[in-house]
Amino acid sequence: MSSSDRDQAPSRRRFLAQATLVSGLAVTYPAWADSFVDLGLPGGPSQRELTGAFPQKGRMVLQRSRAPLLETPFETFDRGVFTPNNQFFVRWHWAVIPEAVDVASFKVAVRGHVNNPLSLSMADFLKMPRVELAAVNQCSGNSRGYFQPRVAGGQWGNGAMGNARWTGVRLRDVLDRAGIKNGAVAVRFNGLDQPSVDSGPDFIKSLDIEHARDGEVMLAFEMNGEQLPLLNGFPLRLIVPGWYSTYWLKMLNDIEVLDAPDQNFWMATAYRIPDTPHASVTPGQTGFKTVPINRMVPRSFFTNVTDKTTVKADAALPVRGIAFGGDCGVAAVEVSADQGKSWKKTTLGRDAGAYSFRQWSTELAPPRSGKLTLQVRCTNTKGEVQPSEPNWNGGGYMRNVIEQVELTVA
């Protein structure tokens, strides 16, 4: 992560000027309804409804409207490594979300086991040293709709992820300004969203103190050079590179330093994974230890061909896609056209950083007529390779099995 060398004063004025537009945003879409949309995934109906009814968003796959779950149409990922803000996926846990944020009065509390409690405005953050980082934000349950046997939860396809250039300030700099007391063990984060029922647990997450102060975790106020869309966390969002998006708190307004482990519902009960290789267990298995979900694992995808693609026989076949290493960079991406018996290395595109999507491409020998099954796998810089068999757990978390497409050759 490197400090931005742009002039920050004009940038501050630009951000605050833009922010007034969001703080007065008129809600023009229909009231969010309690509804679910079934996906065309294994074991379910074939409907994949698209919506353009949400503010600052283009056409999105509608997973749920209350609270909003919007999936990025997968063809978007073929256009480049950075996901456009207006098609960046959306995932909220509770339906009570501010429809507007008054930036002039917005404050972030920094409190708890600190020497100097703070109340910081957006103007305060915009005066601090600025950093930028490219990082993938991926829902813990991305691809949950493909789990077999099926599991409860949002039935995402593969589009509950996105990659952006995040601009903001280091969390470490904010914590240092507050002064961490001896004995601090964790930092807990809260946002402006609220439970829709009185008994609902407020959505809060925490990081170990060492992780919170590693210099990479940041508080972002821009993505892809523009202010955050309201549904992606405007005006301030926690960025935790290499970790699943459950930790990426949106509309962040409270930072609490703890002197004891966090036992809130969203850490002690929810978002737990089996403490087993690849977080995998047998359906129905019980009695295993669990831990909070944490680091992402490597993944790769085709973006220019799908199961519906027809290609020409006896003509060279160009294929391309994206990959990411999880909590580190991409070392290699390989493609197989013979059910994994042999693998061909692809050409990697520009490296935008260890936490970013990376494009890959190759050209395959002319296929014969009939069906052609292609597979793609990523190896990250830690030497971790995508598995050939899918994992399974009751939360539908951390799927990263080798992806495949079946083409028609004619």
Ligand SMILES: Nc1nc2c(c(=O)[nH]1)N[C@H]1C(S)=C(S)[C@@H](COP(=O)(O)O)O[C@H]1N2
Contents of the next structure:
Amino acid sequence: MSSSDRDQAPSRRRFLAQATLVSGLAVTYPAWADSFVDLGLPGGPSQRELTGAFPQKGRMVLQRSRAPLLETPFETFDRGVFTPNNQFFVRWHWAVIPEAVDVASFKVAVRGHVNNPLSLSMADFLKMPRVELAAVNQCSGNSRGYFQPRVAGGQWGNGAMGNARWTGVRLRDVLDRAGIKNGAVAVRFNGLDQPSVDSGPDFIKSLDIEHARDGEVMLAFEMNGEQLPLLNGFPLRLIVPGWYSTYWLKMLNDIEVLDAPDQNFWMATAYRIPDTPHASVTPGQTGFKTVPINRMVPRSFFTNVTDKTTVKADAALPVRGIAFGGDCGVAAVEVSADQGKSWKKTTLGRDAGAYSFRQWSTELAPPRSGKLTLQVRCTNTKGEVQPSEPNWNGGGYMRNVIEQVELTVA
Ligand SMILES: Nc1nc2c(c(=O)[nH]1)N[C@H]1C(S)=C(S)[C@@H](COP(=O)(O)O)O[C@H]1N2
Ligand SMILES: [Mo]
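Any chance you could show the form predicted in complex with the named molecule after that form predicted on its own?
Now the full complex is given, and it begins with the chain already shown.
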């Protein structure tokens, strides 16, 4: 970490001074500013309200109020590779979420199959060696609303993702302090949120012990140089670089080392994908093996043109967007203006790290008037390329088909 990074890291005093978050920080917009966005979801209600009613959040696409599901308006991704905290998407399973967390009394338990159970305060974490990493946080069900046939679950457009610089401590360092006993197989994470019905399973997730100790998985207390917004997991969350954000447990207050595989609902029943190429099956198919969802796959998007864009005929056409490799870096982003017959390599922007969004840009030959379909595809550093056909599974997980936009040229 560079010294300038260190200067920006929160001092213990600054962090503790901002200790308690109060509810009612909502930015309220005048009624005339209320508007709707059309997510272009196939064959279903596609309009969503834009809301400014959530604490520490700007205008967001409202998918559900309780528990909050807030989507990032897609034009945000054209402004840079880091998603501003106040535009970062929000997803909670259960509605019982603290409206404030008192940092002075907040504690994280590290317990289970360890030699020295710990109870760590924020002040303890702030004294440990710090790491910083840029990483995409993407919901397993990002883009679920585009599945055909449609599937149950949050009907997200493409905005259930975001990229941030995360600052915190290595999970490995925390586990080493507790001393893992022989025979440990997994580490389970729990947060302050609770089920809103007695029978509901508390949201908990786990990682294999080797993954938890890989030195990359971290506990973050900062996002883009500021403390985490409450709705993104203040004061501490798990970061699992390259993996879907179902594992990125928020408001983390409990770390339990297990000596047997985790059989809890959220690992054994929910968030499972077909163990098939692209996690894809045909609708109605049964009898396939499933595994817990895990690593992300490459994706790329246009950010300066949409289906509603009109461009000039006979003028060079600049296009740009963002891409990410999934659980590794971006090797190449290519654009096609002829239905995928030929592909043009684009110029990649600054590399902020293998797990980050990366900007791409290029200029296309002047188009003739009429309709123009453009496609964009990413190849990651493992040589994996986005598929030309969409995958399908009942959970609506892991969509990464090549994206396309249809422009009007006039
Ligand atoms: N405590 C807690 N952490 C959680 C969840 C949750 O419901 N509770 N949802 C997970 C899922 S499915 C997603 S997509 C991400 C969303 O992270 P964000 O709200 O910061 O964007 O949080 C993850 N961590
Ligand atoms: Mo998610």
